[in-house]
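A single chain, nothing else alongside it, follows as structure tokens in the form predicted alone.
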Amino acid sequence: MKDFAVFWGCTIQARFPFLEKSTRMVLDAFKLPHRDVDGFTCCPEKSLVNNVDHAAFVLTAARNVALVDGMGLDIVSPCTGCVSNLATVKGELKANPVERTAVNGLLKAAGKEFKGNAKLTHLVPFFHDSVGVFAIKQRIKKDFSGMRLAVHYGCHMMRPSHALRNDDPLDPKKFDNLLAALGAVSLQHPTKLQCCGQGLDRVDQHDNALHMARVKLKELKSLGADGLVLCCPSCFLQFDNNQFLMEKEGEKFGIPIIYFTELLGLALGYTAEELGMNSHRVDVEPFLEKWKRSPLVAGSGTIDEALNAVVAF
């Protein structure tokens, strides 16, 4: 496999270390060659700094995608944005080479060259696409057999669909793949696909954020959803954060919000503890509770299973 620099993005580290610890953990205990580069920066976010100075935005994001260039290295990022983010301006960069000239010339000052020849990988397309569901499979140590998951997809994973080239952005399978892959059963659901409204806090319409946030949570609880997986900072926030705030004015949804690395990290033996799901602020004492009395599963069944188990793509 290709070295690959991580792409943290600022949410993660200034917001949630602890993702970023999970995600290190995951990225360890499968011996994948990752790096940490000096010198990234902000994406930089598509809705606050491409509203205001599209120039900037691009140039940004240019340098970015410059710096591996220059390494020989691939991205692969625990933050859907961020890779959308690069991907977008990739994208346009290599379909329009008079604005690439332009951006070149202004990178040079810096010792940098967009050339776009870096792979840009969300980690739930790299985990199922370059790792695999059967390698991952065949490490786990207790898997989610009775759990009922619902997954998140979020806005960024697949789109643009024509700058990612992801998954299906109408009906994706990688995420849900994935946790069949750790015995769980996807729920289907109408909102799958909605977007969870976080952005809406940046633009002071923070009732608004709480209504999207609300339809969502409402719905996991009447289907009896034991927790809701997704692999994005932005909608963690909105999850966490803001059902919390909802249950402090007496909305109780409780439903527990699990990033995929850190449920992956459960399968392959790390304890909650260990991956810092103590600083969620929903309670995920309910999921880990159930979790624990369900029968210990250890790299259970066969491949022919897996297969059957895991959704055609």
Second form
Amino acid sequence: MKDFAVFWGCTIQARFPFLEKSTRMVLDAFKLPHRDVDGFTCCPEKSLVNNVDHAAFVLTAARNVALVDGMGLDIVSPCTGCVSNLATVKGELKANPVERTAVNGLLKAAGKEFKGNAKLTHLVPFFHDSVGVFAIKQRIKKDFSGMRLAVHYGCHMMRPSHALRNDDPLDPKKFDNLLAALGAVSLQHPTKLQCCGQGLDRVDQHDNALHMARVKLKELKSLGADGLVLCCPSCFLQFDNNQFLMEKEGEKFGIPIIYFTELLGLALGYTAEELGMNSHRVDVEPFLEKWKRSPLVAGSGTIDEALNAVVAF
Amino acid sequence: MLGAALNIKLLEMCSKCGACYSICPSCVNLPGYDPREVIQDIVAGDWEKWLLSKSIWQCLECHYCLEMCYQHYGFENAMTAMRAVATKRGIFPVQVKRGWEMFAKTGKLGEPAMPARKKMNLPAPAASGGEELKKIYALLKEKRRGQG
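I've shown you the form predicted alone. Could you give me the structure of the form predicted together with its partner chain?
To see the whole picture, the full complex is given below, headed by that same chain.
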């Protein structure tokens, strides 16, 4: 496997360092060749930067990609927005040699060149494709059999598909497959692919953001979900923080929000505390309690067993 | 100004189609949001009135419309173009302005939370490339001024 730089992005490091912690723990657990790289900036965030200055958006992303191009590394990120923005610009520059030449003219002053060789992957498709469900199953100490979990992909994990090309943009499967590998039932629900709505909080429309969170959380409550699994800091902010704010106002949903790396970390045998899950704002105890009570089912010990247990997809 | 950023021919078809309407998360959940109205006004050349509307900021840029679109165009493009014109005229939601200013100053939208990192035993964060980005962004602005 090629070495890769982890692109942490601004939000995880500024607001959710515990998500960095659990990500590092699962990357280390599988001995994946990751490293931190000096010199990254914001990816940049599309709604704040692209709306103001498209050329700045392109230049910033191109510089980040050029940085790893120069080191012969790929990028893996636990943030969907970062991957999507970087990949969008990479696609635009690969398709437009005139724009690429202009951007490289500017990057040259910093001793960099955008080539677009680096592969840009989100952590979920990365675990699915490069680690694989068999390797994951073999490492499971206790799976999530009997747990009813909902997956929220997050729009930018697979869209825009022309830039990311990692799953079906209208009917993605990889996150569901990983959940199945971890033994959980992935609940099919109408708003599964609906945008979380956190973007509305960034344009001074907090009530609309809460409304979008409410629609999804109500649905999950009525379905009796034990938790919502996601892997995007923006979606996490929307469903953990905004759910907490609504609970403070007396609207109780009680849906614990679990980051993919936390779910995987728990299955590998790390404790919730080690993974930093006590930093969530919505209580994760109901989820952990139910899991503790469920019977112990370890992962399949051999490849043959793993092959027999694999879900058809 | 808007015509240069958009393909009006495609938008004409777009205004009569609406394949993306029933899947757009804002169309489904936010009463009164209908990008088809904005697009019809863009096609008719009567779009100025939308610059002050909060509608143009309600597109979540989820790219769902892009995936549903027969032309792989989507009304997201129209909304992005409208927002670009609005910001050029200084019409921003406060948070967008604040976010942009922080980005322009530091190259980031937030700095690593140091006390929490220490508590969690996380390694020192990698160095930021903010200063270098500022330098090449200054070159871009200089180049623009030269092109007048």
